[in-house]
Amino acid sequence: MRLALLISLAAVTAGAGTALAQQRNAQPYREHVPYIDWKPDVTGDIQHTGTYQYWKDRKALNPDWVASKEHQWQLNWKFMDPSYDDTLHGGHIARDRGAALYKKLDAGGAFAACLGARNGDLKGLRANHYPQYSTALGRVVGLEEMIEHCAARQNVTLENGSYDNSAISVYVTEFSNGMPINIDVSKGPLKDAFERGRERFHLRNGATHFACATCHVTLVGRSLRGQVLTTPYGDAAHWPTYRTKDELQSLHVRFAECNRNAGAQPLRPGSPVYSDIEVFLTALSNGYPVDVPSARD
């Protein structure tokens, strides 16, 4: 009867044991905004806002809309956003100054040819090869990270998401101007990335309990915080942008910034996370052309 009773208990502890070590084995439960079908290029938002038939052709935009309320937002107007001068703004600026420092880390050549430039040409550089997998880092990385790396191998230090950087990145993008966005995700690890950035997009976090589905999904066209939500087609097409209350922001720097806004922890531009979400959205901004320098809001 012990000699039972013992082989029970022990039985019984072995089980609490085995629930217990698959409980902290076991994935934190996270939330997420229900997913719709996103398609990796410009055109989906035909079916995501339908407002794509009123942004695709910048020369045929609908004057009246640029100071409607009701209508400004289905413009997609990213690239220039009220009050856009495109005489002279900060992006200029930046442009002029990552223009100097480009040249001059450049002298030997070996800066382009980090960056992926073919006898330094930077034409279409951006349009067509970033995001993308660097064998030298190990991993995907956006223009902003690389310009990081190759400064660091000449012993200069440019952090990602600083001014400088983003100013060369500004200048080096500008080389692709009216080009569309053309980046592979349907294959190797492109296509990790832009699955793991469409989850990240969708899950729920910090204070707010917000996504960035939460605005650029099921918020689009509302009002919040001042402005009123535009669909993230098309949107990567014009970073690094200059902000009109005076910084000049990289994609991870605004990242950041969004994070902040909804009370969630911000992570470092070059973030494994913030490039995911970087390769997803640039995927939707396939066909739609780069403009740079950018002014907006």
Second form
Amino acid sequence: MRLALLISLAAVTAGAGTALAQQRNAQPYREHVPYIDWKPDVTGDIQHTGTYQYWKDRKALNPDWVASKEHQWQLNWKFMDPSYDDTLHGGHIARDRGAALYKKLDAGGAFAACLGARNGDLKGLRANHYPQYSTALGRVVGLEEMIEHCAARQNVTLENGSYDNSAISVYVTEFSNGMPINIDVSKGPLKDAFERGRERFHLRNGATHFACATCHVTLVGRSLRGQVLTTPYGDAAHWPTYRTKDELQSLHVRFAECNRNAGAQPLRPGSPVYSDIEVFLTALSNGYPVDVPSARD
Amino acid sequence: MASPMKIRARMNGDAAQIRILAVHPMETGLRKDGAGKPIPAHYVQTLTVDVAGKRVARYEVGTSVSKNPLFGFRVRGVKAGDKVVASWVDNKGDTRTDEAVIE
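Could you give the coordinates for the form predicted together with the partner chain, as opposed to the form predicted on its own above?
Let us now look at the entire complex, which starts with that chain.
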């Protein structure tokens, strides 16, 4: 009797062990240390790197710091945004290209309505409404994903991450220039996306075993690959941006590049994981004004 | 038909900062397309800039210059309201002329 009981107990433990192993295989262990209590606001940088005061407004930018290599990262490269810098670059060409494409797509007014603009007014659309939960697509999407979706409804292929897609995004985003980013992540699908994005931000993966936070929290201000790492605050407000090495990049294309550099599998622009990270980073830009077409090295 | 240049000219102290962004593919002729066929050379050869009817700059441009090149310089002896006329000629004989006013 006792022996039978022991055997049955052993069988139960063995069964539990197999189930646990299967669960492990389904979700492999990956290191995840969320070591910052992130607040969805750009002023969180005051506690993080303490550089917010240097780039929060135009008057606070010290011209000596703009010229100094040691201090440029502390201004978070904001002096390369159009409201600080009157130079011309490929972003301006992209904006014109986006304007032409948008006029063609929005000939009947359906494209603007699909993007969520009231009476075709694009002002504040990027700053106040993106990323958002799309009832049409049933998930949280960024502006570029919505442009792809709305163009597809008119039988136009504008793949997320392509030059033309990002160009339209620059054009639409420009209407929000100067308006602070204002997305609400305190409830609903955006809250879930923010939580998932925060987890992804701290999740290590790839050959180098890096999380986003490894470089952009722990190593902020140090050099990596010839560039100085910046904070995640206020950064989402200037995308899509012109980059000297790759004409125009949307935020998701940049994520893919980051993944490649870290030896991780890059995902397609518009994938749910990238959208979650976009929500997280955009929330960290809450209160920081949109500024496009911008340039970064 | 070539795309228009973007020109920005602003007074800064006693000099004007003039920036010209030309939209041009600037093909060197050394690249090959996906099928392995060489892409023919197509690049800007000269760019001239006039301010108020007077020649202030003449660029000799070659294949070493990037796609969509940006030209910038400062010029004294001009004033706000002067007309800036920029014009390029490429190796296929195409030309493009654009105007702007110094702010």
